[in-house]
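What follows is a single chain, given as structure tokens, in the form predicted alone.
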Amino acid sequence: MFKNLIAGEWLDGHAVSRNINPSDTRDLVGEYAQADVAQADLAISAASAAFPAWSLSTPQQRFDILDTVGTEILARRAELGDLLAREEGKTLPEAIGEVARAGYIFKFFAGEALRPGGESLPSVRPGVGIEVTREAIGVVGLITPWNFPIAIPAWKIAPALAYGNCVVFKPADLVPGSAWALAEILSRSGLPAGVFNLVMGRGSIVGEKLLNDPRVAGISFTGSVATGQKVAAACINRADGRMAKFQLEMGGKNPMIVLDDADLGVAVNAAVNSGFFSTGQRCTASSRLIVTEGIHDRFIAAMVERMKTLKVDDARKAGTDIGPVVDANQLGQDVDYLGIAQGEGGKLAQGGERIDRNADGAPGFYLAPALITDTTPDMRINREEVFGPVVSVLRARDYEHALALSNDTPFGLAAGIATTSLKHATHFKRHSQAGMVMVNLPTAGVDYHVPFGGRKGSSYGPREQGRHAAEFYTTVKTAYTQA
């Protein structure tokens, strides 16, 4: 069985956890670890003493301790990328990409950990000093969802760090093997003991205790707007009324503009990628095409002779384009919403088939890539998160119709166009309410080194990633001195 990590000690739970491939449901990947509240109790409580000492060790301290941990994420990205999409289902090159990323987000903030960053500044009154610094806020939670097991918990884990913050992690329950490769991986770093702390459990019992608990200063979650909701009235409402920092990364429905003007193969290939890999289990997927008269019927018909193509197998087999979709639940909600979309409406222009065994004959979670075309801004397929390979179609009259219709949404993540019009591109990079605008590319996939958030339903707070990341994990202290 897999323990959790407490105060440098791996530790049995009060029950377990079955982790199943959704490639093949025969297959188990690992029996983990489940804390109650009192093993959630004791992470906090073994950070808050680690953090004293932490907070005030060297950068070169943390520089070598985060160098150490990509640097073997790198060297492991194989074997790591293999584990990833046998436990949640996308193929073997996109686990290995992932992987690969963790590892450069740990070397970045190896490096962010050394440019911590200050201004030194004169005061307006005559032989008074100001430095204005950053520190660490202290304990932090992190909530990380299932569809990028070891990425986003590299981008929280990585900074929080960084900047001398000690760890409570939480990673999603669906998933765990990852999230518990990557504390082993840090268990062996040279981090103090009670500076990271790996908790494996339910949300209703490690969530609740990280979100109420006041020695905790922060919580970083990534996951669905319902559950963000309450992570942000929990920490503004703390019974002792000390409220604590939140950063929340939610759900989208994210728009692909194509215009008349657009090349007809960039544009398939950009919402084939965005809607449809990953099993379209992204928070940037493109789950809605807004494609104008000039090009709809061309579009619609290279879409749907691209997707024929595409080859739905199992996650870690060479040639498969699209994996399962993670479990019986996610399965489940696809295949409603695809009848809701069809009961309102919209007309299924390919997929959508259940695909119930792999090519092996393996049981399995699979779904052939849905196309709905035929659909109308009020219908639910075009206003909630459907998270799988489901993509609706919208047409617009012209540029300034379709970015009405992309805008309209209660989300504001990601956001598409494909264009060769400088003019568009231009005014779409402007005028999209999104926090991350693509020109000619597919919407899901972005750089360790920039900002990733959105806007409106999508997110609230600090930017993650990047040296943004510091407006979350630190503290601003202005210090005054009379020469």
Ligand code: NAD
Given for the second form:
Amino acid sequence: MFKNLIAGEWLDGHAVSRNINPSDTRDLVGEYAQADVAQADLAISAASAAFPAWSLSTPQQRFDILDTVGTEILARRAELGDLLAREEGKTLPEAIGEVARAGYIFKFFAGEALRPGGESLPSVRPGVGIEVTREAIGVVGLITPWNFPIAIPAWKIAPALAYGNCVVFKPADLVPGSAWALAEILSRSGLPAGVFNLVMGRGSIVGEKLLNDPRVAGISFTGSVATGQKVAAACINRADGRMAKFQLEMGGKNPMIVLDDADLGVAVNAAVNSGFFSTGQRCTASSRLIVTEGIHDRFIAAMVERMKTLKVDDARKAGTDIGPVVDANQLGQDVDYLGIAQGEGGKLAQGGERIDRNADGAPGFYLAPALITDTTPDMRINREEVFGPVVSVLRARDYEHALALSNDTPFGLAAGIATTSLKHATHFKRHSQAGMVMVNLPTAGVDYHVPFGGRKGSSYGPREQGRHAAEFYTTVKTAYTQA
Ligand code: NAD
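What would you give as the form predicted together with ligand NAD, now that the form predicted alone is on the page?
Below is the entire complex, every chain and molecule, led by the chain shown above.
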């Protein structure tokens, strides 16, 4: 059984969760301890006790630890990628890529530990000097979703530690394996006991404890909008009046525009990649394709031809393009939305079949990627996040109409355009209401050293990743000195 890490000790939980391989539901990845409120409390106590010393640790100490962790993750990328593909269902190349990303994130923040920065300014008063510095915020609670089981934990844990915070990490219930492997690496990295704690368990138990405990100074959350709203409310309405700083990364309904002047091959590649790869289970997936009249029919025909070639099979098998959906609940949601979209008038142009068994006869949660055409902006398929391999198509008159449709959404995470027009690409970069904009590229798949995040209903608070991560994980101090 895989245990929780609290105050440097591996502890049994009060219950056990079974981690099942969605490519073959007969395969048990492992049994993982589930913490209760008392254990979450213990982890918060351990992190609080470790904070004074860790917040004053040297940049060299933090660099060495984070660099060691990054090196080990990169060296073990094939093995950890296999575990990730087995528990979450993205293909092996995608999973290995995600693990490598996690390794590079630790390397990046190792460097950031050496570059804390700060400003020195003269005062408006004679003889007075001012220093503006950044300090760690304290104990942070990190709550992550199932779709990036190692990269999202890495992009929260690495900056938290680099800037001197102590961590209580609650991974997603469905995918504790990669989180546990990361915690095990951290446990041997030289971190003092209590600086990093792993508490696997239910959101309604461990998660809510983190939100409500006044010793937790900040919550970094990635997940659904519904849970994000609960996080925000809890962080503001704490019983003792001490609010927690919070950062939310939530859902998307990301548009990709295809203009008449697009290179058809570029447009299809970008749409297939960001619509269907990782089984469409990416917050940055292109789930709305907005296509202008002149290219519409040719684009749909090319998409359908390409989709017929996509191999849906075991995530770890060579040649698989699309692995299974993560679990039965998510599969049920995907299938429901296919029905809803067709009930509202959409046409299923390709895919959408439930596949009970893979090519080797193993039972799993497979779904053929689906394209729904002839949709209108008010349909639920164009307003609500499905979070599966289900993409809708909207027809647009021209660029201006396409831009308006792309921004007509409660979300604002990522947006893309396929065009050979510099004028339209430039205009779109400025006028898209998304936090991340791509030209002739998939909306999903971003670099690890630059800010990540969205607007409107997709995000709240400072950006994650890159140097912008300091905004959340530090607080600014202004010191005045009379010489
Ligand atoms: P979820 O909201 O169900 O769960 C996210 C995390 O919150 C889990 O660890 C869960 O246990 C925890 N949680 C649940 N209830 C809680 C509560 N009451 N208090 C505290 N914690 C609680 O999301 P999910 O199904 O795991 O992930 C899918 C969602 O994540 C999608 O909406 C997707 O768009 C989003 N996502 C967003 C980004 C981004 O950066 N914007 C990245 C990846 C995924």
